[in-house]
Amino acid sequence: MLLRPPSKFEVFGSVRFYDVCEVVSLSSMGVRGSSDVFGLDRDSLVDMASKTAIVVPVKNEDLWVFEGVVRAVPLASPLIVVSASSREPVDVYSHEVEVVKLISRLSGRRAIIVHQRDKAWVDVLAKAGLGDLLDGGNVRYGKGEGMILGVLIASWLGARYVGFIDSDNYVPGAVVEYAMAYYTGLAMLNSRYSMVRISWPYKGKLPTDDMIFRRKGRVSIHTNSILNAALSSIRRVETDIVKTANSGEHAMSLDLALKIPWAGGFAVETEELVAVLEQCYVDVEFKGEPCPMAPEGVRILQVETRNPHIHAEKGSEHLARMAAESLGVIYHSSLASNDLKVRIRATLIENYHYEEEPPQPRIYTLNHVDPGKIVSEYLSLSEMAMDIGY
């Protein structure tokens, strides 16, 4: 893959935040292109993706197209997939280890698959000092709870980067394209703290007689445009350098992974920005406080990509509640003035109809937890784990 670099970044406190760059070809074969391009070769790629777990959430999918989604997954990384699927009345996880167990057999790839509730989770959690992802017996039930259980795996594995793909993508070519992404915009960073996040060009959703490409999410675009007046107002230049504040597919250094605060349920890419912003913006400019990143910094790179998204249409409540929860990120933050808060009420009633409070996100912290023992002693415990090609 073959990057245009960025024409333009912010700085927010210890934060740089660079613009949208292009793709100028997915695939490069080797070429290097122009002095205005950036691009690995072979062995550089190799190397990278080799060092990037690739973490897949699912809950319920179609089989397919989870299916797909895994086959497309890069080989040279550690495929690292997070159930919270049903056991009954249909047992939909078996069927998910089987078909990692013969993509894995057929490939030889390193692949490990866990559930999510797995009472295995439950007393190792809690002694490290993870007891809050706990409820009733079970971890919850949230796509950041899951996505926080792929860090610390990929951190057991030894890996130095993580990457977020949804497993709901109808075409696994994208798939393909948001690794090559990872992979070459991490290697451009080429810093400890760094996070690339993805753009896509198009947005669609199933059934086909009612398709519409289009080009900003439905979520997204309150969430971002709120994000952005947020920043604006703080800093009192406007701004619109956020465009991806509700990327499910989206890579980061293990570095900052452990580092962060991590939100529970469909709060969590919100969080991963808010939070960099609070803790080495608002806190350094204005309280004084040192960026646990400090001095590097963190560096976040988008990237818009070729191929569209295209998934199944979830629902007016499903949309809701992703909004609620996002915003909800936003609304309880040191981002959000009074004024702000208004309008994240007035755009959840008009868009959504929701017109409680946003919700407060549940937020966890990784920075205490050594990960390779709680995977390790997880693993031994667990009757559902599978690591395979090991």
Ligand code: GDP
Given for the second form:
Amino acid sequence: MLLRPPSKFEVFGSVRFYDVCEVVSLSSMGVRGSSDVFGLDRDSLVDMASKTAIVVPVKNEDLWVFEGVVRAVPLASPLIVVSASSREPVDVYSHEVEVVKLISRLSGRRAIIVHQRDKAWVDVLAKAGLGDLLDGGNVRYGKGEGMILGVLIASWLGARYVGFIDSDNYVPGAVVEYAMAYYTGLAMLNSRYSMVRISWPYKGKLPTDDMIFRRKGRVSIHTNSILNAALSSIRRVETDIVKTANSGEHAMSLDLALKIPWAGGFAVETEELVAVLEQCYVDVEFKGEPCPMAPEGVRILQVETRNPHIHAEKGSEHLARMAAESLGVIYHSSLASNDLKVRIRATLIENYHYEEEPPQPRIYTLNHVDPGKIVSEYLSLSEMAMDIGY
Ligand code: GDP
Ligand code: CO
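Could the form predicted in complex with this ligand be shown next, to go alongside the form predicted alone?
All chains and molecules follow, beginning with the one already shown.
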């Protein structure tokens, strides 16, 4: 892939937020291109891919769609599937294990699949000081919670980077493109605390009978504009730099992943940005606190990919919950003024008939844990997890 480096970035304390960058060529096959673009030669591409673990969270998605995603994740990257799928009446998880096993054995790739509700996590996480992840007998349901398990496994594998790709992607070619954007973007940033987030040219939802290609996701349009409004009023300079507040497709360095606070459920993607902006901008400028990612600071790159992002239609209740959880992150953060809180509640009522105060996110921190120890203990106890091809 060839990327055109963004011509503009904005600075918030020690966060460098780059504008959306363009994919000049989808598959450069090791050709470096002109001096105005950034691309990796073949060896560097394979090297970046092998250092990047790809985490796929899944909860009862169409098996055929999940399989397309598994087949699309580039072979050089270790694949980590974190499933919260049902075990009864149909054992969906066992089908997912079989897909991962089959494809991994055929292709010879390293793959790990674990279940989020596996009892083997319970004592291990409690002992490691991550008891908040549990809801009594199991790890809580929630996309964020699943992603945290993925981060721990990626770290145990020794990965330098971790990328996330949703399992309800109908276009396997889009999955390949996201992975290429992660490898190329992270290499271009070449920085200890770095993140690449995908922005979509068009977003669609199946079923196809009324399919339209939307320029913006239905929730992200609001999250982006609220986050931009917050930044504009704090800095007193208007900005529209944030275009990927809800992007499920994103990647970051493990150094960053283990330092930032994580949120549960659908608050997770918004929290990544809000936490970094709180810790390395607002708290630094207004409270004199040090940014935990200093002196390097955080670099955030946004890449606009070319494949349409088409994923499963989950109904308006799902959208309302997502919007509330996501906007709740901003609402309960130090970025929100009273005016902004009023605006968030108005947005939720107007667009989602959501009348309550948005929920406070559940926050987890990983900086005190030893992921290697947690995951090796978990794998030795688990009867559900599979580690294929090591
Ligand atoms: P949307 O794309 O933002 O509307 O959200 P989705 O409902 O599609 O969820 C994004 C991804 O996370 C999909 O691949 C889901 O299967 C997966 N997912 C949702 N909830 C959970 C969960 O509780 N645990 C795990 N491991 N994955 C989840
Ligand atoms: Co989806």
